[in-house]
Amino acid sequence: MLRLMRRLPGLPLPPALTLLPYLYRPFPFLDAMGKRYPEGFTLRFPAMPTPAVVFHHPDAAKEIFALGADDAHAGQINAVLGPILGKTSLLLLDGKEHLRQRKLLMPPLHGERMSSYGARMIALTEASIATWPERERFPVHDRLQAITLDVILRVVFGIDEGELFHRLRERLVGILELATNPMFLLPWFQRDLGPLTRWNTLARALREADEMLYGEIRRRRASGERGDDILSLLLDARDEQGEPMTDSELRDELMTLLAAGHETTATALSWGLRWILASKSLGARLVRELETEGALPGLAPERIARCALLDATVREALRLQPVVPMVGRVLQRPARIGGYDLDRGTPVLVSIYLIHRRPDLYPDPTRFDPDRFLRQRFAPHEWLPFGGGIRRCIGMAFALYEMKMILATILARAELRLPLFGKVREVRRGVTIAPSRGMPLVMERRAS
């Protein structure tokens, strides 16, 4: 480790002042790491025994991602998240447990499945449009974020409305919106000091759900009732043993589906309308495509799903904004990684930010281009926002997907500008990399 010291450099900084500005402000700081250290570069963040070792270079991240389940885990990395997701976490597991519970919860969010899903998400998303007011500034990401979670609440846990689809979703509201402080990314944060304290909010929040999710869970292993949600299929998923989900495995991944595919999928969102709204032609390029392909007027969720340039504008999206800036594993064992020999326990972190502004890969990588996605196809090292290899979102399919489907609606169903004055930037909210002010937009108004 000493060798790796001297070769790949880091800032003399002590832990706690190399963490805020990886806080606060994540892009400015990795664009002037990944500048000064054009090969990667070494944080020492706090509560890290070891300095973590940063790699930019798709080369470097191809290795990292082509490591076994055994020679490198993610679950120390995500391990800040435990108190909220729970210790059976696809993203807290680690060697045989994680990919058991990854070849159980895979089924439901991939293949034709999705399809059935499309109609629900596009009509969530119709019924918020027309409740968006018009000619006036108003934040879309608080409304993007209403549809993702309602798409969680009906298609991942099967409930629809009545009086446990409200209170649930009263109590998931309060935990996800106190989950965005980024102080509650570090340990010390994560302590109950008593009742007036946010923690000691979060927590009890939790407990809330957490009786009425386990309550779902029994109600329904009980009665056998089952629907096409994803709960319904994970109640009746066995791995190789024949062995079901226990009710804290099925509590804990549904949490995960709910952290993983709500706050982000709406950022993403959020991001994608600000650079289709600053394009001249892009989004009437798009609606045109949703004719061509027959998904206008009806909105059919197939025929959105063909869409290339919806797909390529969706890709370039994450690409320009990718909503978590890094992905990381520690080491198992030793390895080497970009030319560098790393000893065991180092962990290792993959800069998707800073792949996706490679000029070599993407050429004038800061402008909003989704043509780029038509004319090449990338790699999955290449393009990387769901991270990669065995640890890569179990959810890519499905956000992919949903992100098509409310695109699509709010682009054939309202006409949106930017307001003429304010600039957005990106500020941290928790794990995601959110647009300032809720991303504020104007809806001139509806289509017909």
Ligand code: HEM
Contents of the next structure:
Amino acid sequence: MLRLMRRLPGLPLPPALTLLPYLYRPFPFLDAMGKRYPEGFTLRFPAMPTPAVVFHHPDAAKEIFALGADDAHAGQINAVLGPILGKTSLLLLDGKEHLRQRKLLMPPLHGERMSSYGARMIALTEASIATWPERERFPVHDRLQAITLDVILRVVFGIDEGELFHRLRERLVGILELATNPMFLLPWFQRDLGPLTRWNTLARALREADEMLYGEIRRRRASGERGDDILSLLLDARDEQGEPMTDSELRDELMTLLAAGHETTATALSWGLRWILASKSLGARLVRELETEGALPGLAPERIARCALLDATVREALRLQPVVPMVGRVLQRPARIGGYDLDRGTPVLVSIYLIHRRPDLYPDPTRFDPDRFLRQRFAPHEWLPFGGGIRRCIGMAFALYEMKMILATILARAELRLPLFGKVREVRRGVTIAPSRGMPLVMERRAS
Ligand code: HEM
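Can you swap the form predicted on its own for the form predicted in complex with this ligand?
The next block holds the full complex; its first chain is the one shown before.
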């Protein structure tokens, strides 16, 4: 058996004391670790038999992302999400099964189809802005999350009104809100300890949502009703053996797309807005670009999609505050990563956050500077907010497109500013890192 030839250092603390700052002060914790251990470090978490090895050099990320389906698995790392997403969720599968599901899910989230979603994204954003209060402080994160949830419900199910939509939406909001408690990332807290506990409430909401999801799957299968939504495409999808997806596979993938696809995008949007509003000139430059590209006043999706500075702004927001700060794999065979020989069974993590803050890649890394993306192209192991390799986020194109549509609509339709007081911090919401206090801002006036 191979041993670590050179050992990576780690904090000389009991696992529970490492977990707390990781859960509650993730960015300062990672900053301190990155400074102290420039080559990478090990992390020991409670109930984890083998310490995880964290790398924050882009070359190591490249090596990890190049690992094949049989070399490394991610399902084990994502297992905490199992009770909510289901055991056939793409996030939990590995090997051949993972590749099969990924192929089935890919087409609706790519290329041509994107443009058919643009007008709906813009309309939902305009409808939301119409309800924002004027000249008073309000948390925008919830509003953005409602927009991204409605987008994903529409795109995934093809429904945006009616009783089912409202009931399902209500249950999902409840589930996702409860699931953002960082404690639920720990298997110990994923237990039903009686009717008054949060896990019990979560389990009940999940049962009710499942009933609706299975009901809709069966109804659509039986009626043959199809639209331009993802469920329609998945109902007709066949794998290489000509087999369709089962009801429970469909349920798990729908839940996965809903859960993975809206909170992440809303959080990235909150950070993006914060930086645009903190800058003296960026908002005006973005509006000028929309005008020059002919995207205003009508908000034409294909013209918004062409705006280079808007694209750079979205990328820079995802660089500076990557919503998911770390991704991981468990080695299924020994491998050499970052010059270290690692045993089979070792969890290897890529710190997206620390790579994004390397001054050798991004000079003056804590500064929000979208122009760096206009001056330079970054490799997939240098800019990696969506992870990489065969597990890279399948919603990447969708999320980037959606962020541009929503930000352009907000810039065109609302005059916003940051409140005079109150610093925004990074706080954990489940697996994502979001702005504190729901990212408060003030709308001075609505534009027509
Ligand atoms: C700004 C928004 C988003 C961010 C930052 C984000 C980030 C990520 C990351 C870091 C991963 C793990 C990748 C890895 O392990 O290498 C991931 C996986 C995934 N994401 Fe996203 N995501 C976003 C939006 C979306 C959207 C809109 C969808 C679907 C509509 C989605 C669906 C998924 C799925 C299904 C996976 C699992 C992929 C697999 O295991 O093969 N995500 N995402």
